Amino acid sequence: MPREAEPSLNEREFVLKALQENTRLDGRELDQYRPLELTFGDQYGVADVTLGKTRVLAKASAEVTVPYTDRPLDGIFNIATELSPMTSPAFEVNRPTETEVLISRLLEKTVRRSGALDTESLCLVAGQKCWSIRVDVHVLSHDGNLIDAACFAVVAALRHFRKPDTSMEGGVLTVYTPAEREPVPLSWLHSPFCITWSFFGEEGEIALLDATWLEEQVRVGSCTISLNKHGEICQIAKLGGTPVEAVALLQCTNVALSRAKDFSAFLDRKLAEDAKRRDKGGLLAELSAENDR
């Protein structure tokens, strides 16, 4: 199985001694995230984000299926990442690596098993039909720090998204196009983010936020909280690694909610943004015979 290129001693050594001065090599503070960009696309659902070099792109579709037998009430909602050799030599098409299996974890529980999308909402039929809701997640470039980006782009996709509207009349369910009737969004319960910390030295004592494929390479552990703007924590992953004392991850949760009230309120100005850009005026600016001059 292939491998990516380690970093050198002398490499590792310098990481190191920097981060003791409390410097990063590209001059940000330890709890400073790189600049991060949200582009939607022209079709509902599309979000490409962009985290320093790290860019993810997810994609929202919709789909009339048959719901599970043992739950007959609810939709399905599922969601699959994908990284391949263009992202890096370590990854290969068909065989997930451990870090794709992860990410695909990770999001799995912060995102579907907090209840963030109302599946109840998604049944159209009892036991007969349901709204299938799939996020497919692309990475294009990997530079670290991919459970972030890849959970902020997921959820950004799905508050996007907009499914067709639906009818149902004499036990008939009419699913109407976008040209019939105006797609409606989803069912959002709350919007829940990854933050990932990396820990070095050691026993830990340097946390810092948004690490570089670099500062990955060097650390010695690392922890993903997962929570929403209000506090509310889905999960925290400790997968491993150099033990952490309780005081020091308590501390991390707090500058994690921070965080996380930041990335709520880029998204719903980057919504509004979107939105606003859409607008066309409604139906009698679309009937118009004027032109821009």
Contents of the next structure:
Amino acid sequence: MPREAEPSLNEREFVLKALQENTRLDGRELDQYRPLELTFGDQYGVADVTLGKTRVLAKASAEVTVPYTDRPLDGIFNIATELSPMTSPAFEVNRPTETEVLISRLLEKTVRRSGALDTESLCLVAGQKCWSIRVDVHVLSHDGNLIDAACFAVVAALRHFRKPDTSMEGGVLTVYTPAEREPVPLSWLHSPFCITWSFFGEEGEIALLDATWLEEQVRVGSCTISLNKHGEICQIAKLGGTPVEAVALLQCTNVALSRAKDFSAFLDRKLAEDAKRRDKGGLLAELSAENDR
Amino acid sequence: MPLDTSTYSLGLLRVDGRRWNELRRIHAQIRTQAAADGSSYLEMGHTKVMCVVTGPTEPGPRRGGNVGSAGGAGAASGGQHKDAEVLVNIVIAGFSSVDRKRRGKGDKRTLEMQSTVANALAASLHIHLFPHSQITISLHVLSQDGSLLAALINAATLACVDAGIPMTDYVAACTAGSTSTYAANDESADPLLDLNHQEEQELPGLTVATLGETDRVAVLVCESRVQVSRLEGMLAVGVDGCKQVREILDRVVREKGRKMIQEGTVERGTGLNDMDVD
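Swap state to the form predicted together with its partner chain from the form predicted alone:
Now the complete complex, all chains and molecules, led by this one.
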């Protein structure tokens, strides 16, 4: 298995020395994110997130299936993460690396276990039919901070997604095509966002947000905090690494909360813009035979 | 099974009769397997864990397709490194919990715990002293009743001490929780120490591991929804619990050392003059 080239000793030293002097190689503040961009696809439920040179694409899709026997009243919701060799030669198809497992676990805990999507609303006929919502996360380019970008993409894709409308009449379930009935949004409860801190220095005393790939390679530890704008923590993961002062972690959480609020506002704005772009002025305008000449 | 919170507010006692700041009984042994380099057995209440450490040894053949033993140490993961690689393998016995659930080798939760234990210990062990080698930690879960990750970390620490691998300090772990769910926004919520399975299912909680007697947090895992304001209290109680756990682990190690000197298994060292052996 080819291995990712590690930064040279000089490079490592340079990054760390610069950080000791509160300087990052790209000139950002320690708690500053790279420019975040979000574009929605033509289809519903496709979100393309760019964070500096990191790029993640998430696509949500829905199909009607049979619910799990132990949960007859719940729909199915899955997040599939794929790190392809396109991103880095260290990733192989069908053999999940540790990074991939950890990312998918984090996304699962942040979005699924925190109850962001109301799975009960996905039930169509108890024990027989339900919606299965699946989000595929594709990492197109890896320049650090995959988790934050992937989580943002997943939340954006799900909030943008519309599933076909259905109706139940006399025991007959009808799934309408988009032409027959306007697709409906998912029943979404809250939007969690991941914020990852990276720690540097002997005792992890330097903390910074949105590390690039080079910074990630030389860091001594990291802590991913997932929050929504209501100030609820959905998940915290500091999985080992150099120990960090407990008080510093609390401060990190408070900063993360304000970042989560920023993300939330940004996503709301983007969704509103997209809705405006798609809105053709109702059914009458859409059915009108008049053409612009 | 909902926790009867009314009982709590009446007697301020939890389902198993503990107060908010009490740990469950921790029983630990080291050197349980004579043939292993290091071994330990740890009980935290009804959570029972066994640990065997092998190494530092020469790295074996590359693990091709063996997903079960993932968990490289820190920055170094690959062929040749200047630090020892810490590999952790967790086996959860089928009989360990109430519902006999089979977990496959690729279970993500287990993989995550493996990597957490590996990274937490790699930061405390002096792995730079053993270049081009590997330390394998095998953990076996015999019984589960909450605070599993904490028990695994404690058992692994003890086994590493037994194996005689130089380390900065103990990595001691425990869990902390909060008495009301995320929905209830009451400020009077009490923090709780050392959650059992029932409390873990019902209440928000987190796992903390600290390094020695300091307040420095090596592992912090929270998997439930909880208000930000609740975090400080839970973390404070958790860190305090870790110090208590450290004391217990330290006592176990000292007790074993004393016994070994008395039995004449090891020579009495020069630095032990202050230790009361007889």
